[in-house]
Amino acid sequence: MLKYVLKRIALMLFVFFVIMTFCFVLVKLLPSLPAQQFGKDQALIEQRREQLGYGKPLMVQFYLFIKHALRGNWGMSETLYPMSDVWDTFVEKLPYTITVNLYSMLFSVPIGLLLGIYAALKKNKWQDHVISTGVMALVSVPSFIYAFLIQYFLCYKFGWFNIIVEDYNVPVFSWKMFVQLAPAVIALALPTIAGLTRYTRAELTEVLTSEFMLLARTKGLTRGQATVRHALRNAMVPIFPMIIGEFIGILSGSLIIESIFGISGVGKLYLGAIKAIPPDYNFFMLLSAFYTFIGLFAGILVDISYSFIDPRIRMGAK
């Protein structure tokens, strides 16, 4: 086992690498703006790009940049925050995005769960095709969709909530900000409750269908003591590494999300970077940087978890 979680961290570390080479190259192939747009901070702006290697060949200047990236700084941002610490402003706006998808987490695997064993329970009977719908229609609208829809009738007809957020001056896991949080944190959850909904109960159908619950009836269990019991625990092998995909596909889906709703996080921050006129190619960096490594490190969560929850699996076996 630990040979292979080794494997799979030298592989995603080569994979980061690759991709992230890339990212570089690709950057330095766009324009950038003349130092001297920024006026009185022009010195400091050819101070830290002359600390990057600016101007110097290509392998020299990636070279720098992972030397500085390794050491935290990702240099200054040119565009969308003149003059601020790319890293620290990372920093700054990170808790908001881990907090959205963390109550989004926290709001859709519960109940995704939950409707899928009850689907599962009552397959082929009016319970199970009005779940099956909804699961349908959920799952093919976008996220976005949802946020629209929200802003309209949450926020603007029922006056519930704020379309947007508004009030950063309290903490991030205080009520005042869940409350603030929750229509992007339901605009998030809808499509991933239906993918686990979806999911459960494909599995748990095909397990209580399987030879051995028939086998646990003969031998005098009730039909909810061999759900709970094996047809459960059996499911759950393919359901749980779900679970942390569907986290990564939270992540990836907040970057539009938090633009819509106005959440001062990351995503909101990568957009920007990418639409700011021109793009800053530090944040950029710095941000791809970040999604890349959430989404490798998630693929070996996935993988490894799978010999946590069923003790015969071990992966890496020949």
Given for the second form:
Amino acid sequence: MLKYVLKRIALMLFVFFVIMTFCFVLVKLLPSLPAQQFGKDQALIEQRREQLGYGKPLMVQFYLFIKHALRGNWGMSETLYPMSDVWDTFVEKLPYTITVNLYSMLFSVPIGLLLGIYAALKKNKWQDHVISTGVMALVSVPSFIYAFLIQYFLCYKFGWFNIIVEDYNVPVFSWKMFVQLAPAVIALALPTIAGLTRYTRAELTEVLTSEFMLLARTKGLTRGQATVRHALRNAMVPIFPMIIGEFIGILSGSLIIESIFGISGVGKLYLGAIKAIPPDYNFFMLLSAFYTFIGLFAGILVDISYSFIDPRIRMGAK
Amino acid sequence: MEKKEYQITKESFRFTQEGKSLKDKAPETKPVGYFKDAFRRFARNKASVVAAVIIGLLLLYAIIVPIACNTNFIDAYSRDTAKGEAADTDAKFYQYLLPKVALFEGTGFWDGTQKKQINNNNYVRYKAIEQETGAPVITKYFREIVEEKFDGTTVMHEVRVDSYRSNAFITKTVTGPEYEKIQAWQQENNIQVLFPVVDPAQKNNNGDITIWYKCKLSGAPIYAADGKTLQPAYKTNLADDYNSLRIAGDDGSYAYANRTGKPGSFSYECRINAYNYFIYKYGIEPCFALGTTDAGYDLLTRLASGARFSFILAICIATINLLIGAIYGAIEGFYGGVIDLAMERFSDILSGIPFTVVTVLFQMHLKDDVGVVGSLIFAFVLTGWIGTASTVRMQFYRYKNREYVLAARTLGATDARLMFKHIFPNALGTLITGSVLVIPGVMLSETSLTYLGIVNLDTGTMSSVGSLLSAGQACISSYPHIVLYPAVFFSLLMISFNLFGNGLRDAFNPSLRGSEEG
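For the form predicted together with the partner chain instead of the form predicted on its own, what are the coordinates?
Then the entire complex follows, led off by the chain already shown.
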């Protein structure tokens, strides 16, 4: 087991390294115009760039990049937030992304599971049809379209929330911030709820028809007991890793939802770095590394969590 | 031993059952092949068939509308703006028009009008436009709302405003010949396009050229002595070379243009009625079934052209990915061993790169060489084929050791023939389903990217659903129609594709055969 985990981690680090090399080389191949805003002092720009290894061979630059990056020094922002440290800005923005995604997970996981279980228990009755139709629509329609509906109805017509997040001077974990983030939380939660409901329903209906459920009923368990103790536990095997994957995914957040609701998080930072003229390469490198890492890490964690949950899979890995 | 010659003739054979009745019959039904069976099972799934019909209709809309509108004003109008000529600013005159269908004129539904609460100054302004142009701006008066405030009472009017008439006037500088042409056309059709120029000395209108009367700084009108007649504030007695229709109440002194430039190359700054100018230019009254966008483009054609591009892009990418994935997966699965391992690691690394990062890098690098669309296709193709490849690989592993493959090899079939003639057809069903499901995925990614502005496909004649959505989102509270129609279109498309894909997957899955009847 440990060997398997270590092997996976080593492979992940290798893939991560290759992808970062790819990004680094491609970015270095781009014309690098000195940004006008950057202090407007050519000498300063030159000095800073010399520090980063500009003008040296690409390999040396790459070595310096890795050396600095490992110490948490990802360079300075040139166009987006001139003269501020890229890493510090990133850390500053991260809480908003995490908060909004965390809230959405806190709502969507219980609701999604409950709806899925309910639909599975009421299979082929009208309750199931209503839930399944709703889920079908919610899964298909992209989240930015709900975001428009939420923005138009909840924020504009009913006036319950602000259209975009305006006040950043309140603590991240406060009621006021929660109200500001609420529309984005709803927009993010809906597709997760739908996905989870659909998955739970499919898994649970499969387990409910299996033979050991009949045995459980025969030995005298009530329907509720059999469902909770036997069916649900077995159905959770594939569902739980999915939830873990989503929890890791909350770090990377959603570019679209953040830009629609004006949440100043990582996604908006990434978009800003790309759209800046010239693009802010240091932000781009850091955030690309971040997104790549999150994606790879989530994949590993999901695979490993399978074997932690299900003893059968654990046996197979040996 | 003497050799005996055997002669086998037809007569030496005879039927064993001669004289007896035959019990078995030749099958009367035709044999059902794999694809026919799949089609039959697909047709039994009602929801998928409906979804397929809806997709077909949306596809027709995307294909036909941009072609069918080729000869009418809507496209002419877009083409003008695409050239970036003076017409470029013309589009702006028709921005934010509400959806209107000529059939519903005056019903209050889908006729380009909107229920609004306006203040007294605006009410007078709209009434003044009606007085000047003869066309009503306020189509229905609901009620008067009197609000008591600490600084006095304000009167609001709840009315239905015609968006095609409310933004009545535009300032446009035309050349001499154009000016002559408009005058001649006015004379011929008896429609007033050019209206008298408002005196710039009348500064209280804050540059709003729809206010042609004397007003206070607040915008409130200054009435004549009788307390209800508006006093005109037009420029008078200028050399405007005007010799055409004049508005009611004009004693011949009103100026219809500010003439600038040297003799022989005069240009005329005119105050033009937007509605009538549209008729002059395109020979048809402005009437946009889905309204116009923030840039003044017709939403119906704009959306169709965006959707058409999306469809074409998705189909292209699905095809390219299918080809690359099939070949890559076939080689992986057929040869196995070290080749398989190396190629798997390669695709593992590729699949680890986040799609957004790829798109951005490709946009930065290739935009100048192969254009926006080209670099977008590259980004989609870079990682898109991996799913297809793994499907094909799996099927190859399953089939390559079957007896019939061995038989074919014994007969001397080459590797390529074995791969594509004998094994590959087994993967076809899964691949077709997979490729159809790639299409909505690509459309969704393309829409997200254009929505975020990472990729910009907008030109005068082309747009994308994403950029329409993002432009509409900016004015969602005042003009929800701009975001509504693209959103409805896209949601419908995605739901239909999802249902259609589910049906297709079930139909091509042989293990589900017969389960529907149960």
